[in-house]
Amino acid sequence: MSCEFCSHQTPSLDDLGVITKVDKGDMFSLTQKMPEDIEQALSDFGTRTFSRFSPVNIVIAGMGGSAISGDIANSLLRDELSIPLIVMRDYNLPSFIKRTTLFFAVSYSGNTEETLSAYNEAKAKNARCVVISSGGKLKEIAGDDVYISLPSGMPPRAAFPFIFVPLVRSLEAMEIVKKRNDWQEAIELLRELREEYSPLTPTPENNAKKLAYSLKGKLPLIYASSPLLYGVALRWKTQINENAKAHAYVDYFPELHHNEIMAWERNDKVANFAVVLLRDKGENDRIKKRIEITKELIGDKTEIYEVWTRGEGKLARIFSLIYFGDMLSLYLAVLYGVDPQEIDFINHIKNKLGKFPTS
């Protein structure tokens, strides 16, 4: 990943003073705690047990930073789940939800109105419910349902490990999936990556900084090469949206070869694009060929960057790209001069909606 003269650009990502001035909420520190947060989440879950249940489907209801854990869990577990897992981002539920559904209501704050609405519907349909929140109205109405408490006081997107871990461990505890033994590899790899992508690591040796410089002022098109990375690609998009206050777009192989590839046939650009290919060693061989063909077709029309997973186990590979994307989004925030923790527009919408009664 080349980035000539990155370290000479302004603002400089190697100037800790610049980072501190922009990062008023200290999102860098929150992000860099990811390996410890995973360890803490595993410890908090402990040896929790659940009554035996054999669902016909699994539904995870949530929004934003709470919902993304469901997408990542689905990517991780899709090859071993014998029943469908669906992530719902809406007020209302489809008609197939019933007493044989395992329903997770996930809201970091516990006050997300879409999730509260969906949870009330799930309870009315007698679904088996598990509630995950740091408190709020969800905790108040959980009743006899299983309730998993989250540590409070952080942005929901920074609480990802605390939401993701109990989701996966709950499915293990119910014997819906086998218990994983690759958490430690992921934790140790994240500690290595923390040093590589640290603000203290200068740009020439820091791929997250280099890619941030390369993407500044461009619309990133994030293309995932493998189902293992579908949720990761969405995490990249949402982190760039919230932290850097910038647009990003996601698509996937092989689907993009049946529609989006035609947009590249035009010679004129509607935006200053840059393609980021999220790659994994477990890619299908046909996907590898598709990616090479794609690079041949669009290589003279846009900049193309490839970021590969690291590690052996699926958990490590997933987390390696999640962490890279999280740090990248923070470096982009610094380059754009925006506080990564601030979410004024989201809060404005919530406050406006709060003036209208929910049905």
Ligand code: PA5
Second form
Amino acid sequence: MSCEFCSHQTPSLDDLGVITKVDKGDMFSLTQKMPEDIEQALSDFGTRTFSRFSPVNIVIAGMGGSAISGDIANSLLRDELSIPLIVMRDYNLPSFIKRTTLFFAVSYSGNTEETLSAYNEAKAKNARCVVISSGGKLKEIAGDDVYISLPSGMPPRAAFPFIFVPLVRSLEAMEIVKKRNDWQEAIELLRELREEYSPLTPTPENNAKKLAYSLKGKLPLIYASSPLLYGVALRWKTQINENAKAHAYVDYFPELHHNEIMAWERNDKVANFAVVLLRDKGENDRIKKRIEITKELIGDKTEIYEVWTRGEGKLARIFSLIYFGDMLSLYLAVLYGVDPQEIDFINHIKNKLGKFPTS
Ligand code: PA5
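Now that the form predicted alone has been shown, please provide the structure of the form predicted together with ligand PA5.
After this comes the whole thing, all chains and molecules, with the earlier chain placed first.
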């Protein structure tokens, strides 16, 4: 990733005063404690046990910063799961959900109306329900269902480790997937990356800052190379949306070769795009070929940046790119001069809808 221009760009990401001024809610600190949050979440879950249950499918219902943990869990576990796992972001459930479904209702606040509605429907269908929230109405109506309590007082997207860990550990405790032993590798790698992408690490040695400079003023198109990174790519998009208040789009190999690629045939671009390829050493050989062909086709039409996972185990590889994307989105927020924590439009919509009674 080149950085011939970043030293004289303003605002300077190497000026801590600039970061502190913009980051009013201290999202940098909340993000940087990801390794400790994973440790805390593992310890909070402890040796919790569940009554025996052999579901025929798993549904994780939630929205936004709460739902993304479901996508990441799906990416992590897809090679091991012998039953389908579906992440659902809606009020109403598809009809296949029955008493044989394992249903997770996940809402950090516990008050998100889509999740509450889906949970009520799941209860009515006698699905086996697990509720995850930091309180709110979800906790009030959980009744006899398993309830997993999250620490309160965070923005939902910063609570990602606290939501993701119990999702994975619950599936292990129910013997739906094997107990994994690669948490420590992920935690140690995150501690290394914390130094690399720290505000204290100057731009020439800091790839998160460099990519933020490169994406400033551009519309990032995030292309994931493998199913392991599908959830990560969505996390990148949503973190750029919420933290940097910026548009970003996601697409996936090989599907994008059957539609999105056609948009590159045109030479008159409708926006100032930049492509970010999220890559992993485990990606399929045919995908590697496809990426080479993509670069040949579009390399002279757009800037293309590649970010590779780090680490050995799947968990470390996934977390390495989540952390990179989270830090990148915060640096982008600083470059745009916006407070990463503030989500006024999301709150506005929730408040307005809250005035209309649900049927
Ligand atoms: O990041 C956010 O704040 C949002 O995407 C929320 O997660 C989303 O609105 C759902 O709220 P909750 O996570 O409290 O269910």
